[in-house]
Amino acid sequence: MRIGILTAGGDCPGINAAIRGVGKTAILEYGMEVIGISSGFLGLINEEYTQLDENLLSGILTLGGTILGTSRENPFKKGNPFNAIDKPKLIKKHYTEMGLDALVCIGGNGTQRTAAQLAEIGLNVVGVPKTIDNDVWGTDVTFGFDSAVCIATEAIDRLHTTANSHKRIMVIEVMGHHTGWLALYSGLAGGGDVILVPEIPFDINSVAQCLKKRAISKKPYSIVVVAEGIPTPKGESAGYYVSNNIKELTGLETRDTILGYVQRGGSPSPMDRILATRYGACAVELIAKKQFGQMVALRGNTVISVPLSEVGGKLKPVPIDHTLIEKAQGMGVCFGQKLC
């Protein structure tokens, strides 16, 4: 068999580990040919690819980014009057011309939705979920998440010392456009006093009241962890909005830090290397069994597969009754609700 691999959407730690997991399993265990497609779905449109062998796959396990490159190209996107090319049709044509028997699509929500659409038009597709946001439906964990939690937690740890030195409130904004998994996990791991996530409506007055109570109780400083996707007035960053309002409502010295793209860069954590490798190997096993139109997923500690048709276009939000939220509230962590 001849299989293609592409990586699409935002980069995150562990992609190269997944490419290696796919490639080495395909070559060594199944004797397959492996084709690396450049720049996500754009590489299929432009027919840009290279054959991957063991040498090219060696030494990439620990590397951040993606050796194949990535893009946010969505071949099914409508509404561009200057785009007269039927991209899905072109992709199908190039898939056939390249002699591919299957295609592995490594990516987040948008990538899995596109993979599902490609499966609908007749391509043999298997999806591998990655994102630091951990918001892909159908899997307990995406690779990239653990690395981002480690990075965000280290940043929060460092803010504790400067906050304590100056007796300040420190607001840190972490990634998470639509879901608060990263804010929740890093906030708890880093000892955040307030954690704001998109899934839980917050009252900025309640946040201010909570922080004033801490100051009155002789707590010398506070840490506020904010997901970037919490609702704010148009154009304002979450961190800036929360920091500004805390300053005005409490009169306490407040600083904001936006962690930004550093959360997506660098070497993957050991857990992400293992998870990405397991996902890559499982994707090849599905191909060998001709079980296409599936996405690999983790349930408990078992790697399974779920239909791409069920995954595409869905998000996995943090449940508001999540056990971590319950336990955190029991220890005095504020999530911004009224009467906090």
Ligand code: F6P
Second form
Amino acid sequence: MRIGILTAGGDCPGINAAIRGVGKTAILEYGMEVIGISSGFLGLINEEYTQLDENLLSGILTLGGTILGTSRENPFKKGNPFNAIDKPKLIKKHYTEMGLDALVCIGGNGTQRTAAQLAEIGLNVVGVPKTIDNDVWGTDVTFGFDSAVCIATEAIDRLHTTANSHKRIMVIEVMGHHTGWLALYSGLAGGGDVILVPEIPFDINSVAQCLKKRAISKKPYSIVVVAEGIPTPKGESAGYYVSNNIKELTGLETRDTILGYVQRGGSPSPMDRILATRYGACAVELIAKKQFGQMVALRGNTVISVPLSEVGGKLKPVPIDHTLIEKAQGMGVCFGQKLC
Ligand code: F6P
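Form predicted on its own already given; the form predicted together with ligand F6P follows:
Okay, now the whole complex, with that chain kicking things off.
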């Protein structure tokens, strides 16, 4: 068999580990040919690809980013009607001309939605869920998430020492697009005093009240972790909005850090290397069994497969009754609700 592999959407640590998992399993276990497609779905449109062999797959387990490159190209997005190329039709044509028997799509929400749509027009597709956001429905966790939690937590650890030295409020904005998984996990791991996530409506006055109470009880400083996707007036940056309002409402010295793209960079954590490798190997097993139109997923500690038609593009928000939220609230962490 000849299988194609592409990486699409935002990059993250672990993608190369997944590519390696797919490639080495396909070549060594099943004797397949592996074609690496450049820049996500764009590579299928523009016929940019190269054959992957053991040499090209060597030494990439620990490498950040993606050796194939990525893009946010969505071939099903309705473009300009005047120069509308039928991209899905072109992709199917090139998929056939490349002699592909199957296609592995490594990506987040948008990628899995496109993968599901390509499966509907007859391509043999298997999805592998990746994103630092951990917001892909159908899997307990995506690879990329653990690495980003480690990066964000290390940053929060560092903010504790400078906040303590200056007796300041430190606000840190972490990524997550529309969900609060990264803020919740790094906020807890980093000992955040306030954690704001899009899934829990917050009142900035409650946040200020909580911080004032901490200051009155002689807490020398506070750490506020905010998800970039919390609602703000006029779509103002989450970190700046919260920081500016804390200053105004409490009079406490406050500084802000927008952590940004460092959360997407560098070498994957050991857990992400393992998860990405497992996902890659299991994706090839599905192909060998001709079980297409599926996405590999983690349930507990077992890798299973779920229909792309059920998960493609579906967001997995943080449940507001998540046990971590309950336990954190019980320990005095403020989520910006009235009761703080
Ligand atoms: O989806 C991963 C992610 O890093 C989000 O957390 C973030 O909001 C988004 O990508 C940034 O997108 P881009 O890389 O296109 O700027």
